[in-house]
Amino acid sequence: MIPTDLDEVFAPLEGAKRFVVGQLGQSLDGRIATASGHSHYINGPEDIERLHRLRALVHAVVVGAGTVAADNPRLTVRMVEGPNPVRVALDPRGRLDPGRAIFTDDAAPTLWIQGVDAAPCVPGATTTILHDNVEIVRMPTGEAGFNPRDILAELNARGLSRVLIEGGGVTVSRFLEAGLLDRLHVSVASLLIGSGRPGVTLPEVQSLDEARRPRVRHFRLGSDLLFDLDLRSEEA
């Protein structure tokens, strides 16, 4: 029987002073969102409540400025006890509208890191705050952005170590290929889309033997089933 106990779910982490997990919500066919990108919502009422609770044990909880865009989340665990993570929005090219809700509704202090070279979305803005509860950051960006490193060690040097990455799926694949997650939870919704957006992209292997098995642990969510994947213990 599978087991449906969110405390146990959350085991591994309560106490550890210091870790990174992946999150991703997607289809039976792997997509995170259709072509257009809407994702709202694929996943139920039980595993949303399940991200609440995540959000409610990290300092800081990060996303892709394709996430903002496209889905205006508020990244709070309103639906549950707990203090609101730190918010971290990943902007390289500084495209991010500042009328977004995590720049605009003060329920949490945000990060805005933006690459050095990106245009300020708001005139005049540099490091600096750009209202009492939003701190705009300049990082060096590469082709691919930022270096998923250097995200973590900023926010390490501010006291947060216990990091959630949210979304999109290029961002989670990211820090996954960069072998800097200690989780990954991939929740998988009965529900079929046939096209869309992809949740993990990596490198290209050759064969099955190249590919990462972690051991997992799996939990049922109303009609979701959710695949805790413990990424430091990979099996052979």
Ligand SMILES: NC(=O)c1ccc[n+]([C@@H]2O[C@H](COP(=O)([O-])OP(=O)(O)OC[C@H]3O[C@@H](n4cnc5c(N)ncnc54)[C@H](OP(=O)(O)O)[C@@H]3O)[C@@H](O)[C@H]2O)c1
Given for the second form:
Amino acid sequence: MIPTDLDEVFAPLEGAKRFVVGQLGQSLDGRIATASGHSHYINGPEDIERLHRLRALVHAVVVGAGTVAADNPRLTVRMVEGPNPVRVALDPRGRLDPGRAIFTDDAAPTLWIQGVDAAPCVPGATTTILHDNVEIVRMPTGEAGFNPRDILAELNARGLSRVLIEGGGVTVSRFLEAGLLDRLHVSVASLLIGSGRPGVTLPEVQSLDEARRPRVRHFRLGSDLLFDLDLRSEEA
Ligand SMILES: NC(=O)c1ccc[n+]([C@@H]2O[C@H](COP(=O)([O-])OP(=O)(O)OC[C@H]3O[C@@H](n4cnc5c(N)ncnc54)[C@H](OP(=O)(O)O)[C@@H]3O)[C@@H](O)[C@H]2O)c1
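For comparison with the form predicted on its own, produce the structure of the form predicted in complex with the ligand.
Whole complex next, starting from this chain.
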């Protein structure tokens, strides 16, 4: 019998002062959205409740520019009780529309992380206070974009030590590859999209001996199956 208790899902995170958890909701064939970026909804209501409980548990929720552009998410806690986390958008080129909900709705503070070379809103500014609750933070980019460690250091310096990397696949994969995720929730819905945006993508390995095999717990959430990966178990 696969457990269905959401409290059990969150037990490893409750009370922890510091953690980084990634999450993705995907189809059986590993897609998080169609090629055009349509992703509402792959998972059912029980899984969406899980996501809102995760948001309520963290200080900051991080998404990539692709998600902000495609979904125009609010990233607030609506299905459960709890505080809204600080919203963090990774936008190295400063390509996002300032009219997106997280930059205009004032529902929670938002950090808009842009590359130092992105066109500044205010010429010469390194940090700019925008619309009330929105702050632009400029960070250096290397060949692979922002170093995820720099992003966590920036958040930690602000006292944001419980962090959710909410998506999409590119963003979660970069934190996973950098070894910075403590846990990863992968919620699998029984549909086949057949094409579209992938979930986790990591550098190629030659042999299955090199594949990652963290300890996992399974939960049934409505018609979805949640895999809760303990990524620190690989270090044991
Ligand atoms: N099912 C789910 O759980 C779920 C969750 C979230 C989103 N989604 C869907 O997923 C799709 C978007 O996912 P995606 O994988 O295509 O994109 P994404 O991860 O949302 O965004 C990727 C982009 O964010 C920026 N970025 C992220 N990490 C960075 C880093 N370390 N350094 C520099 N830049 C970084 C880059 O922007 P530039 O492109 O400007 O370089 C990168 O191309 C949307 O269609 C959304 O609907 C699904």
